[in-house]
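A single chain, nothing else alongside it, follows as structure tokens in the form predicted on its own.
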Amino acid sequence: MKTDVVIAGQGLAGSLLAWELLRYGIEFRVFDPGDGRSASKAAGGLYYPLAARKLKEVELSAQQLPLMYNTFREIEKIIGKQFLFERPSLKLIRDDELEKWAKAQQNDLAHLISDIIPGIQLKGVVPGYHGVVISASGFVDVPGFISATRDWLVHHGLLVSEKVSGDNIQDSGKHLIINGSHQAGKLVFCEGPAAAVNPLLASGTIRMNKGELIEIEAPGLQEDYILRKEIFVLPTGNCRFRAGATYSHEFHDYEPTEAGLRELTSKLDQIIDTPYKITGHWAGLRPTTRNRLPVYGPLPGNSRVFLLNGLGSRGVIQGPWYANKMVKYLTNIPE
């Protein structure tokens, strides 16, 4: 098999890069064994233009949001399924925060804060909060997107069910030989957290960050907003919600924990005051970097092997942007 570009890994980054290469007419194959272990398959998939704990707009979100919308809408047309769902977020704040949010609405964040509702009363929500409505938010069904993309790639003969190992790549001088039998002009590692142990990458390039989420059934809870305080509560329909997430650099496995469950339910109980039933609990590993910015481009001293990784918890909004930049790197298309 010969191709221009091989993508190693079909998580969120690898899937988005595949669609970008297709859009530019570049021949490619995606290598992924489909073993079910992926950061993206356990992702909440939220997009939100504000920094989690800071009263400021996320850097580049004004440019990244339009590209994100366009990218997923185009893919939805090709596949025939919806993945991106727009849903306003409601930031729950207390009395001592109201003044600074009101000032932000009048100044730097006027284009993002659509309303501030003092003493908001919502079905199933603990009373006593004020609500800040952020309209430019929503979520992507990341597991559904990855699964549908995999089916599309398989149908079109673009997916190879193999793992690319960093120590099983040879450079012939004209092309790369991958896994002993495949030729490629260039290789892009989109391995997610597995990149932390890739022998071709410098130690510490990618770090693992474990996150846990739960799914609940709560017929008495509002479904108009994504609730945000210390955690998010995301309505997914039919009285079901996802709540998360935890963050830990100490554990590098995919197993949900009792400690994670206690943390999530404790924070959830500060937001909602209606009975709920836990219907799911899962964990994933996020690929992150020390400065929380994705890494992309060629490996040092290597013009054929590239990296696109570290999308982290903002992968939905950042992914299309960096996939587009990666294609321009691969093809020398001017920015």
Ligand SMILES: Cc1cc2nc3c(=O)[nH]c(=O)nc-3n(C[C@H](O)[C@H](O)[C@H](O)COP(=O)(O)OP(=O)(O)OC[C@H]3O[C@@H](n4cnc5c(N)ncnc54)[C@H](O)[C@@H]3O)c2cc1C
The other form holds:
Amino acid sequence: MKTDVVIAGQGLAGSLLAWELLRYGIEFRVFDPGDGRSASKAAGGLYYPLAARKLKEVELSAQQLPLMYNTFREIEKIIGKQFLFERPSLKLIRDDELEKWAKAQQNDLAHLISDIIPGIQLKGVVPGYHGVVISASGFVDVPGFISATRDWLVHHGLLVSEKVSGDNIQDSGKHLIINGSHQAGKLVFCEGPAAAVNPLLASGTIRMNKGELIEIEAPGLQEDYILRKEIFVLPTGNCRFRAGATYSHEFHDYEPTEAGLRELTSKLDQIIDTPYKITGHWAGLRPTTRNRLPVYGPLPGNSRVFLLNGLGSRGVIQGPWYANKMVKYLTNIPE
Ligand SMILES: Cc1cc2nc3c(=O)[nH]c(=O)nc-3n(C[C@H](O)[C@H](O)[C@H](O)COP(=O)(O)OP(=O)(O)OC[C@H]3O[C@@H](n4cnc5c(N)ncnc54)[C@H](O)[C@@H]3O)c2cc1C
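Write the structure block of the form predicted in complex with the named molecule for the protein whose form predicted on its own appears above.
Now the full complex is given, and it begins with the chain already shown.
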């Protein structure tokens, strides 16, 4: 096999990079055995333009959101399946927070807060909250997107079901030889949390943050809004909801825990007061960095091997943006 770019890893980062290379007409192959755990397979998939704990718009979200919509809508057209679903979020607030949200609606966040509903009453939601409606929000079915992208790549002969071995890459001077036999002009590692054991990366470049989610069935709960308080409750249809997520730096395995379950159900019980059944509970590792910003660019001292990683807890909104930056970097297109 000879190609311009090899992408190592087909999670959200590698998949979005592949679609972006296709858009720019650059030849590529994606390597991923496809049988392992990944952040993308565990993701809640939400996008939301406000910071989780501060009353503030997330940096760059005004630029990243339109690119995210365009990217997924283009891919949906090619594949013929919907992945991105727009849903307003309803931030539940108490009396003492009302004034600052009302001020924000008049000022900096006027473009994001479409309504504030005092004393909101919603089916299955604990009474006594006020509701702040944020319209620019929704979710991407990330596991569905990854699986459909894989099928598309296989169908077009662009997927190699192998892991790229970090210690089996030679540079001939003209191109790279990957896994002993595949020729490529450039290689981009999009390994997600697995980058932590890549021998070519300095230790600590990519860190991990464990997250847990549950799925519940709650026939008595409203399905119009993504509820947000200390957790999100995302309606996915047919009385099913995803609720999450936890954040922990201390555990580096993919197993859901009793402590995670307790944390999620106790936060859930503060906002919903209708019976529910837990139908799923899973965990994943978010790839992150020391300064929480994604990383893209060449590995130090190597002009042919690159990295795109660290999408953290905002892979959906940041992924298209950094995949685009990566392609511009690979092709020397000025920003
Ligand atoms: C519990 C949880 C909830 C989340 N919720 C949200 C959310 O609501 N909204 C949001 O925007 N983001 C969310 N995220 C974050 C988002 O999932 C991640 O930012 C994103 O999925 C990271 O994608 P990635 O491609 O970098 O890594 P991954 O998805 O882990 O993909 C890496 C891929 O590379 C493959 N691979 C690894 N090494 C090699 C190699 N050497 N050769 C070939 N293949 C290799 C792996 O098999 C894997 O398929 C969540 C994450 C978790 C864990």
